[in-house]
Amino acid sequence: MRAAVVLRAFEILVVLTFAGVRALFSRRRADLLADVVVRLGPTFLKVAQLLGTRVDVVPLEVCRALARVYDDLPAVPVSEAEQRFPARLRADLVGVVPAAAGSIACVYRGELRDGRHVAIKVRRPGIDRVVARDLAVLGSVARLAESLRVLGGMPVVDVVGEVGDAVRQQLDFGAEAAALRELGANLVAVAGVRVPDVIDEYCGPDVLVMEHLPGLRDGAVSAEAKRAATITALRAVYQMIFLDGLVHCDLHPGNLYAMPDGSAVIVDAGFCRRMTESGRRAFAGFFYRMTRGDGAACADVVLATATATARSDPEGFRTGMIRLVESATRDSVADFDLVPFTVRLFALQREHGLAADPAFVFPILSLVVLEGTLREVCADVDFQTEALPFVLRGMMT
């Protein structure tokens, strides 16, 4: 393994060196960054996708460049994928066709002998070894960067560790199956939300089998239905964040579907994060105080949860937080934009030597990922009004 890591580190260095030379002569650096990530392979594709949402640690312009990175890989042939199916699944299938292909897994549609239609998610062969090797390289680079303080004292090792954990989690189909079941049970409380059922008897270590919900990619959804589904999805996220504590952090359009009847379907629970009870309550308290325009109280919540560094400046942060909340609450519903608010919040923390607590990163991440869809479909949505019933209940539990 050690030799493989060293060889891989050399390969990465060569790719980055050539990219650096190209960057000197190119103005399209965002496209160049996306190209480099693709060249580095599936682990870096997934890491880039995750970092593209981490406005707490990555500059916004870099996030936007990484957001252009998407999985566009060939599917593993059906004949090869079938070899990884559990015997019972192979025996009961009457037809299988490819449906989607990502960096970690491929998805196939199948029909069972009893007439049920299923979605079959199959882990790519050997991807666990590839991910382990690449994350070892990234971990070494993070330790070196942190020891040299090349990023201003940012906890690089912790950030890389969190991203690495998220990538490894997407290899664990048992954990994803458990998350799907729990999300399905939790979101019964939100009318109009559907999570596919896991079909346990056909699952295996490398295979996750779910019910296939028809119409996810039909495109025949009216503007009214899209609006209803998007608001329903927002309520589902508030249910996760303020009440349940299990948060789906990857609700981009490929994992969230509007249906013709206005309902919302949530799929692919490979990137879910569980909040601690104390973290859930702290975030609910922060959100409530933000809606009240109480910047000082918001600062108190953040200071009580964030990790201080050697250069931390609590009073400077408090002053900046008060100004930020005052500015946000002066905005009208139409003018309030979650992404700039979030970018400024995390920039304040970095500026004043505070490392954001995951209890804040992941719920905000879930909202930020959804925000683009919200603005496209229903720009006038009032985040605060929609959230308040969930926030108040969350503060009381």
Given for the second form:
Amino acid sequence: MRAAVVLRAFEILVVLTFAGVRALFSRRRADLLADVVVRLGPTFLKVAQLLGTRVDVVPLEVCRALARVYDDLPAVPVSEAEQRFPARLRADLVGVVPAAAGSIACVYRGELRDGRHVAIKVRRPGIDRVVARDLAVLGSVARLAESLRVLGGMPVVDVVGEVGDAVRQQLDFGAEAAALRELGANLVAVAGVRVPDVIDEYCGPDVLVMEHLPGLRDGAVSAEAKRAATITALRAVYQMIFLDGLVHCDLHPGNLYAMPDGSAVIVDAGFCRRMTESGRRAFAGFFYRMTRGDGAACADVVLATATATARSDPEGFRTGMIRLVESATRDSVADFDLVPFTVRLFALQREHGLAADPAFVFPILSLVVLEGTLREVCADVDFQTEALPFVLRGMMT
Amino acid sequence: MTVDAAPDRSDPLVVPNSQHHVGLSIRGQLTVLFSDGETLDCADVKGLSAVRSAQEITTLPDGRPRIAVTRLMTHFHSNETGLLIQQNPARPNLGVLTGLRPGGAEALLPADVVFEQYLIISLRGRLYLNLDPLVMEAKAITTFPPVGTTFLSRTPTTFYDVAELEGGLYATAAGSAKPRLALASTSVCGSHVTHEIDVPTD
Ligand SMILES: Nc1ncnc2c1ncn2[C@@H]1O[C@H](COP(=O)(O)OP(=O)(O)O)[C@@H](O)[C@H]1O
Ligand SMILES: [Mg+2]
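For comparison with the form predicted alone, provide the form predicted together with its partner chain.
Everything in the complex follows now, all chains and molecules, and the chain you saw is the first one.
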């Protein structure tokens, strides 16, 4: 393992050096960043995608560049994948074709003897070793970067640790199946949302089998249907963050589909996070007070949940928070822009020596990931009015 | 005490030091939200309201006159839903009226007016109160009391079951109690005066 880590570190250095030289001559640095990440392989790709959602610590321009990193890799051939299918699944399948290929897993469409269609998500062979090795390299780089302060005061080790955990979590198909099941049960409450059912009897340690939802990538979806589906997805996120506490943090366009009838399909529970009960209620309380323009009360909520560092300055934070909420609620509610507000909120915490509580980071992540789609499909959506019924019920339950 | 059947409510000079009892029926949207997602729309709300304005006006740095207004009584009910809204006697219900132009008492109208209300809702055999004020505002009112103008409450307000609050009606903090319902009144308009009594207080 050690030799592998060193060799890998060398390989990474070579890729980065070439990229660095090209960056000097290129004006399209964002594309270059995406290119480098793809060259570095699956772990870095996942890390980059996840970092791209961390508006709490990563500058917004970098997040937007990273959001363009898509994994589109060749699929593992069916014959090879089939060897990993549990015996029972193999016995009942009458046909299998590749459907999608990501960095960590490939998805196949299978037809069962009884005529049902299933989606079979299979972990790439050897991916756990690759991820372990790359995360070890990344951990060392993070420690070095933090000690040399190359990224300013950014808590590099913590962030890389958290993102690494999220990547590792995507290798755990048992957890993913459980999360998918729970999401499906929770989101029954939101009209027009579908989550594929898990078919337990065919699942194995490397294989997750779900009902196959047809037509996800057919493309023939009208603008109105897209709009309706996107607003439905926003409500689903509100249901998760204000009421259920199990949050799908990865609702990018590859995991969220608008259907021709205006419903929304959510797949891929590989990056879900559970909020604590007190965290969920604090978050709902924060949002309620924010819509009322009560910055002082918002500050109280954050101060009660965030972790104070040695140089924390609660009074400075309170003053900043009052100003931030005032500026956010002065204009009409419909003009409220979530992402800049969030970026300021996290910056304010950092500036005043407070570490944001995960209770706040993950729900906001999930909204931020959805924001790209919202901006594109229904830029005029009123975040606060849509949120309020969920916020109020979240406070009451 | 004099009772004036038809005071000129558009005269700014009637604002200071006056007391009004108005009976009104409300048009607009008054919705109660429950924790299980049920919503109750109350369309047939009517009732009584009484306000008294202070004797003294103050002047803002930009020269506009401002006056405090105390709500003496709020009593609204909806026969269809059984909703009854009253004022919480344990807390002051204060408002401010701010003239739009610089000047003295004669510039008190037209005005922006904001009320912060602490209420008791009686519904389905239980009493609820709010700990955050229910803020109702109206812009550029031209009569006082501002019957017929639309009041907006920008955001809903949560209400707690009085029996679950330490201190009951006198509670000022939620402690471990959760809110049990929320009142959203996006736009409320006292549509017509059923009767009115103007009582100058000196
Ligand atoms: N149940 C399903 N029915 C139909 N298509 C699916 C289903 N689950 C996943 N897919 C397709 O496979 C793709 C990859 O699956 P996903 O779970 O998102 O894997 P990854 O973790 O690699 O992103 C999805 O973007 C979607 O297009
Ligand atoms: Mg996916």
